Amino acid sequence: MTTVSPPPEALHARIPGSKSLTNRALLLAAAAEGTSVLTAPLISDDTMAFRQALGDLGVRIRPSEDDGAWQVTGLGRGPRGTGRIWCADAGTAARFLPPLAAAGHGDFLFTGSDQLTARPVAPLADALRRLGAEVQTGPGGTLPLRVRAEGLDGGALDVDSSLSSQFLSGLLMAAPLLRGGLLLRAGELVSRPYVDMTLALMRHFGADVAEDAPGGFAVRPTGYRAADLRIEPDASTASYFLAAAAVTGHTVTVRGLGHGSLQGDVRFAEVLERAGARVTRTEDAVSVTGTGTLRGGFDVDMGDISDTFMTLAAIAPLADAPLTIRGIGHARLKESDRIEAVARNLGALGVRTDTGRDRITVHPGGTSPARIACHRDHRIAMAFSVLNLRTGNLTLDDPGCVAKTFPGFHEEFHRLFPGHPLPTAPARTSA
């Protein structure tokens, strides 16, 4: 294996804005009365698809020529009219925008790429039907999804959130637009920090939402009012740079992800600390320093921060004992079956893994040269790029898939870690 000599001082990673914050803020600003300004939004395939979809629903979004901020002129209500809404690969568009449409008036058809069409929307469609919307889905409860809407009265609703917290978040964000508000009860809830993010942003845009009991949410029909927001750096994307510090002995600092962050994935730094790295958190930043050894020999539940489980799994072969990651069954329904995809890629490297419905165990061992199958999944490409800093013998079959959330990932990774090869293939463009 190759090693990278530590520099004399910390490296500062330039992480773009959070996809989760950008798309939630876009929707809330679109539903609000007045004009909101979103500063430092993420510009990537997913956020541009979300922005275009809102435009197709009648929302005016104007980029600022001075600082790149987005000015969003809200509808003050749900959308009106008819249209075919292309969601591309963006799961947030397919889960957040149909409830917004159902709160409006019109006939809206949501479609997407083959990859997105393979992901379920049946629990969301069922919830909207029970609220009174006319909803049709494709075979097996997938896209295309058609919503014929005349507004929604509201009421009480039980929501299946065991597959994705995005179903619950989409319904919550539409709830203030309903004529009578909404009482939502979620059963098994995955990725709870993303729901907390949704609630915080709803309140920022003027909603009255309370959690009366764990998993029970009461939303009054207040509508939304315009508000400005600066988007934090993406904590999921930051995980690759923090993990790179842990395996190379560097110190990497990410500004903008301090103690007050709205993103649950900042807790990935705690997992790295458990694995032997030194971690420092301040009000404005998080820093990770590698200590030369990656510790294993423990189990960790990453259900609440599942977007980062691949980061840990990809570097786990470098640990001194097996690592088991649990609580990640819903990751099988993302851009790929992420548990299976990670296990197969590690197997191609000669690394032993054991998997179950919601877990993976990675055993330490040397890694053979291999071509990583990305499955058009940005997180697989970025996670195995971290491992390659130590092995130097991996290539990606689709380096451009990182454009989904960080088009400049390879350039920034190479800037901080010159041993990371720049891809020769062009970046992927949105469909």
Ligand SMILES: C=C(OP(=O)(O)O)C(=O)O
Contents of the next structure:
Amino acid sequence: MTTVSPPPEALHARIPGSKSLTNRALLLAAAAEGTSVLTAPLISDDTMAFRQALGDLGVRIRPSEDDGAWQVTGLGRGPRGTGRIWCADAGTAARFLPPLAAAGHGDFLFTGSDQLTARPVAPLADALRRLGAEVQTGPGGTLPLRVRAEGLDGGALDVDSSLSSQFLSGLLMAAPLLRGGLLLRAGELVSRPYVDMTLALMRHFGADVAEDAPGGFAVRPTGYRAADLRIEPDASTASYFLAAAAVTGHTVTVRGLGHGSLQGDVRFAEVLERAGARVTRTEDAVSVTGTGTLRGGFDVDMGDISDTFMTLAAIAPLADAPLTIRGIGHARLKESDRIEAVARNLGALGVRTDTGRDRITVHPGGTSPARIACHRDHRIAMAFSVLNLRTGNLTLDDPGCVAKTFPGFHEEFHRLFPGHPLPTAPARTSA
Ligand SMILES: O=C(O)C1=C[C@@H](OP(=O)(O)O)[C@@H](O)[C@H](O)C1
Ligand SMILES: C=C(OP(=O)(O)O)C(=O)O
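Got the form predicted on its own; any chance of the form predicted together with the named molecule too?
Following is the full complex, with the preceding chain placed first.
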């Protein structure tokens, strides 16, 4: 990757804030002593659900005087009380909030949509039980999850992080509130860059956390102190705009995602580079320029950046040779079984795919018109919108599902690429 200035003719994509940074910052500010200001937070279904849930746990969050920033007045401890907390579709809420509640005092019932209820929380429930909280889950270790707690002493714990890194992130963020701190050991760990993001934000809010050995974390019982944070644009969302550059031959620049980004998904640009696109990164921005063709014939492990695998898989039929994406077994446990959902949708277009437990191979070709089944999964809607810039013959069965992370996706995509149709009904917006 070269580090020269982005080309002057670039289309500038206006990418909203990172969901993962917004929800972490909300939680850490909520647990901190004092008032924190979060600038440029994401406003979408997932972050509004998280914000509402913290409000229900007694945290005061209000708009600041200027520019849509949020002022969060922290509790300086875990929450106290009794109540039912709605997590909607947000995996981050279901996996980050129960450990915070367990570090507080009371009786909390976490519930969510049918989609979220189908996703696992058992490893988190087990970990909280071993720490001394009283925890019940629904059938098969899913939501609803009930936590009764009188604070936690802490100790040492192995955490099963093979299905999702969110269990580890949730426990890590609660750890400074435990009476004796916490030693956490993750065995097989998926989505590692999200854990690094967790550690960086915990330190920003004053925590003392060290990685003593690979996958072994020591957290001291310091609590948190308030801190201000500007939220970076969402790198997973940026992937659709950068991929659009790659397949259309335009240059797209995203400001705010430069060298120092805290998000692993910025590395999606490197995958596009392997596929033949020109990529530049500066201190402040990433730019991708398409070359008109997409190079296939390679095999890439996207286990660390699996939210972006569908962005590549959806455009892979345009490549000049088959493409294999590996390491993505955990993507079967997200808003949809993403390997299956991508394979079926590509199949409907006439594209050949081979799938395995944790991989997919996409073969070139196929241009039949199709109605894409979104499975209420925002990333399917956004990924196939990129392919449609080239094929022009796809429709989405649920364009509004983009609201989970980017309610204004269709408008911004249309602004940059007028060939992208605006949906007749606007996306649901919870703001
Ligand atoms: O911690 C986070 O903010 C996230 C972690 C990832 O989940 P997994 O760890 O389940 O892969 C990612 O897919 C999700 O969108 C956000
Ligand atoms: C998997 C995702 O979300 P979450 O796990 O936070 O619900 C996602 O946004 O792709």
